[in-house]
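Only one chain is included here, represented as structure tokens and corresponding to the form predicted alone.
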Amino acid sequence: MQDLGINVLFQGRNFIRLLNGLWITIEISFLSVILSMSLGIIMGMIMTIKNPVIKIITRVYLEFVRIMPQLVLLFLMYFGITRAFQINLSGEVAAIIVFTLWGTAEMGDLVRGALESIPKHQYESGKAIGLTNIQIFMYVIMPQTIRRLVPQAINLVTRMIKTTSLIALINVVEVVKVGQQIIEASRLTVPSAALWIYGTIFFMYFIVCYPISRLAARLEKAWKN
């Protein structure tokens, strides 16, 4: 039987190495998402404050992070800031910082949009029945905000997981980097290794991201009305 190259996946510890690389990807994504969601909620609430100075600062931060490609932010953090200020950061820590900065900006804008989308009469109705400002926020505004926010936040999570593939370029040995190492080592003996390795990585990302994406779609459909 002709060897189609798939055997490269199971030579030595190649498949285990890919799984270990995927675990590093998941770890970095998980920490970045937790930090981003927490800080993003705070930032979103700050962005609704009617203060021109706060609005300018948060807008500049948001636009800077949005305009700058994530790859450039990674290079700036890992090769620029750490070298310029003699800071010893591993690639994993630099990646978590960059993805947290990016995720916080995106999550903050989502929270701001969700809070500002609540009609004014919802606040007025709460006051009319004698609720305090805190009670209005907790029992009237928050439930509606969460319903509008969660599907978008989950989509942001999947984008963050997929974008972690860039960290292979700052020498983090995650799943894509491991795949590149296997392909390079098999370049002469298995010319079609790239097809099988990158195909496997595709399915690994799919297995991680598809359930999250489906959850967002189900929540959006369930809460549409």
Given for the second form:
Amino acid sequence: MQDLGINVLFQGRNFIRLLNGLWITIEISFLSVILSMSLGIIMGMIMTIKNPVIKIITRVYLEFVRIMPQLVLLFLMYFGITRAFQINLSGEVAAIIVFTLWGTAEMGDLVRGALESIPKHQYESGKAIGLTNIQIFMYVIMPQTIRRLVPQAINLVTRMIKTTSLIALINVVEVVKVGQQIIEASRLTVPSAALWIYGTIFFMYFIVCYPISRLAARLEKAWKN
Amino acid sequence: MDFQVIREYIPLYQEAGILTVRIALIGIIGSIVAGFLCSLIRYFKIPVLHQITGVYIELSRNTPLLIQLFFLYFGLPKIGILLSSETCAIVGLIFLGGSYMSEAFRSGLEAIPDIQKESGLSLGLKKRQVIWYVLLPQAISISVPAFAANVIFLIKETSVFSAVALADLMYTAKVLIGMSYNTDEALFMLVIAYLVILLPVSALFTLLERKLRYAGFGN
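Show the form predicted together with its partner chain, please, the one above being the form predicted alone.
Once more the chain from above appears, this time first in line as the rest of the complex follows.
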């Protein structure tokens, strides 16, 4: 055993660079999450409107974005749209647009599901005891919707963070890409670098996602009834 | 859009599509088996195995498939385990899918009230019979929606395999874009290929879900 592969992690600024890459991953996820949560709530409300035209449009959008692998969407945005409209998008912008479109669809469906799961008699009972529409929404519907929605929305966040790993494939320099650069640079000196670097990135994602998914599981259990 | 080019591309995509479907199919069947075993271990709290599957499920659910694949494909050869890209893809998909399927089955099992198990036992059924005739049929019917979502999720995840040099649909599209600059045609065919694979699956599951809902109880 000549050179321990783990050393490559602590050579020079390698570990700091990986952490910086992770930070870019988190930044992109964070921006996309904020955008898609807000737009998703609006989308979900629109989806509950009983108008056939709105229904068809939202349905087609939802099904298309949902059924296409995220990598295909990224390619469509990064290679297709840029060419079709002769615009220049950086990988980061393309990624944020794609994740927002996808997240909005997923979030919209969650919001719709949560809103529609509230039994009709809740509205009627509210009315019967003399609450105004705003009061019914604020005190009866909202609290119940949020309980169903928040755990699922948090799960969506971990899915979005995990999916951001794909943007290395459209040349965004985030944690995976930085890892590849380090492996490339130490190919000759430390042949086992790939094992350690990818192992590290694996646990980096785990450390970010695990607490979030635990939180979702806990809220789900606590709010069951 | 040049339809002559598209016609030329069809056989390439057909081949890649068949490969994608084949890997997805093997991976999904493997995931179902793995998930089924894990869910039973978790449900009956078999010692030691219970903890191991717990760690596995959390690891697999909280990391992206791409990193799992990179680790398998680029990392493992460094300690002497060399996997072909096809094996890598299948192992990766089962590693990822197993945990998702396991959670789907387990939530189905846990949704069954304890009284069902107890009634079965008090009727004089053996424990194995209770599992086989009472628990499983209900658990499977309850977990169909989650199961269907997982199958579609796993088929979509196969798109990542191009990153470990598997000549699947994504890979074909990438190569065609790089070689001939027919970006529009290559991407158009890519979308069509995934629609051809996923739309029937999605429609089938919607139908199945509706059919199975009648088999449920009460609601």
